[in-house]
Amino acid sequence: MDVMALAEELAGELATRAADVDRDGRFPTENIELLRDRGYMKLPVPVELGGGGVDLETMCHAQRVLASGCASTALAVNMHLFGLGAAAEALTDGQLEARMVLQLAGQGIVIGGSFTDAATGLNVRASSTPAERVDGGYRINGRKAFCSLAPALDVFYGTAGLTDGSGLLLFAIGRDAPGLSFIDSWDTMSMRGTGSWDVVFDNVFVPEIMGQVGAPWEVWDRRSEAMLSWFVCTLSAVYLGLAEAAARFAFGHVATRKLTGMNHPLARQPGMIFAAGEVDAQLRAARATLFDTVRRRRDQVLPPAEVVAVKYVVTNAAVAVVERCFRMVGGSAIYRRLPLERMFRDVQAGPLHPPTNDLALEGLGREALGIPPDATPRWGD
């Protein structure tokens, strides 16, 4: 399979609907069905289980391309793809329990979820959604937020805090489970087509076989690193692709536009030349950071700071690039008839994904200064 040719073809079709999806704030069901029919949704699944067998680097390149067509669609499917990629690596490393989820995805099942509690926000160490141990499994109540791809999910995965204090429950459950419901709460300025709905648990029973208590937070191994790396790198690739698309649009715009009395297009003006150079330099740095990290992790388990740095550098570079392109285009950029207005809003969501800028900088700063991540007190006197 020519993965990049597939991504290019799909991006072209998604682009024809991107403006309408954004304007209506609707979930693009037809886009997801297209990606599922063409095999894009199972690219990370091993070939022998019905997928494309692509690695993290290839998936990042494909997501860059797909985001250039419709960033909302690329971001939504990313929440399905990254988990499959991590599971595929786990299976290769001998963790046979990962086979089931990959088999389901290879059959076309859409899997996604949320680790964000509606009341208290994201906490990867704990959850305010309570899970009670009962005969044969767990009973869960509560509400999750930011469940991207919610309208199309067949299987939901997420976290809940065990009420006996024994740890964080990781679980999966079918969409039609009694007591499980999805609420359309998604009315936002950015990424309006991701379908990142709320999920409500009303006395939902999770069989014991569908849940596991997570390893202690202090444990950092290949499995932990793979999940974070697949999430961070593919997510960053979406925002990088969005910024690259904005740059192509802005460069093309100023290269062809002449103002009254000018012999040459706007691209020949000093301000535009320096702006284009600034954008190009930022994109080069973001690409280098992302793909250097992806390649280095093939032979080593990267520490958390190495992975977190990718998300911080790439998403913030993407914001800076799109904002600079917005100013290059000028007043026309605020019109919805141009895609840059949508790109400007969409890219603002990048730094808000976990780890957010403040948490990322705290972690990176502690690493740089040799301060343990769990040092107490958190701040000095």
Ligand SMILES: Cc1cc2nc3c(=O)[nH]c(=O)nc-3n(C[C@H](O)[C@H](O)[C@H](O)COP(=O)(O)OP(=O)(O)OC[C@H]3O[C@@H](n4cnc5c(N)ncnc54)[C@H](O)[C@@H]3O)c2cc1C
The other form holds:
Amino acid sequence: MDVMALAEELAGELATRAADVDRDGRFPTENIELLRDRGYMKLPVPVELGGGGVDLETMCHAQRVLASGCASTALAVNMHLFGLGAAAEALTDGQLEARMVLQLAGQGIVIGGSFTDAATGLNVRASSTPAERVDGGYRINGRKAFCSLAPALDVFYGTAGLTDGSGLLLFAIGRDAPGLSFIDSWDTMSMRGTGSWDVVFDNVFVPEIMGQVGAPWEVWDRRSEAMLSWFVCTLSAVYLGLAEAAARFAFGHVATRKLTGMNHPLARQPGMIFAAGEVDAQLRAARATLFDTVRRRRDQVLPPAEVVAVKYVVTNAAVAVVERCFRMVGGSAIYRRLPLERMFRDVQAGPLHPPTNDLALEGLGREALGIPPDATPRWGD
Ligand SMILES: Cc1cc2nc3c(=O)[nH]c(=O)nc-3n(C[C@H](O)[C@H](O)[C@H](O)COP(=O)(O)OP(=O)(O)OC[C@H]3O[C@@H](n4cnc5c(N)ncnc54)[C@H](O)[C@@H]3O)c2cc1C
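What does the same protein look like in the form predicted in complex with the named molecule, given that the last one was the form predicted on its own?
What follows is the entire complex, opening with the chain shown before.
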């Protein structure tokens, strides 16, 4: 399969309705169906399980292209794709328990989840959604937020806090489980088409076999590194693709716009030339950081700071690039009829995903200064 040709073709079709999806703040069900029908949703699933068998590098390139068509759709499906990619690597490493989810995805099942509770925010090491141990499984009550892809997912996965104090429960459950409901709470400024709804648990029973005590990211090993790398790198690729699309739009705009009385288009003004150079340099640095990390992790388990740095560098470069492009285009940029206005809003969500800027910088700064991540007190006095 020519993955990049597929991504280009799908991006072209998604682009035709991206503005409408954003304006209406609606979930683009037809996009998810299209991606499912064309095999995009199972790209990271091993070939022998019915998927495309693509690795992280190819998936990042494909997500970059898809986001240039509709960033919301690319971000929504990213929540499905990254988990499959990490599971595929786990299976290659002999972790046979990863097989079931890959098999389901190979058959067309869509997965999505939320690790975010209203009370615990982005702290994925805790959950304020309580899970009580009962005969044969767990009973879950509570509310989670930011569940991208909620309108389309078949299987939900997430975390809950065990009420007996034994830690975090990582669980999966079918969409039609009694007591499980999805609430459309997604009226946002950015990424309006991701359907990142709330999820309510009203006495939901999770069978023991669908739960695992202790999340894989609690110990830093090959498995948790794979999970963080697939999340961070594919997510960063989405924001990179969005910024590249904004640059193409702005460059095209100034290259063709000639004001009355000027012999040359705006692109010949020194301010535009320097702005384009700055945008180009930032995109080069973001691409290099992302793909260098993706390649280096092939034969080693990277330390957390190396992975976290990708998220920080790429999403912040994307914000800077889109803002620069916005000013290059000038007053027209704020019209909703041009795509830059939507891109400007969408890109603001990048730094909000975990690890957020503060936490990323803290991790990177500690590493740079040789301060252990768990040093106490957390701050000196
Ligand atoms: C478009 C979009 C889609 C998303 N989709 C999903 C999804 O599908 N699944 C999912 O699980 N999540 C998803 N998220 C949620 C995301 O993963 C975060 O969990 C969510 O944004 C909650 O973050 P918060 O900033 O509200 O958290 P809060 O914890 O309230 O943090 C608020 C601020 O405080 C800072 N902060 C928090 N803790 C600390 C600390 N210990 N030290 C220093 N500073 C701190 C943060 O950096 C942040 O700036 C999505 C988010 C967005 C924007």
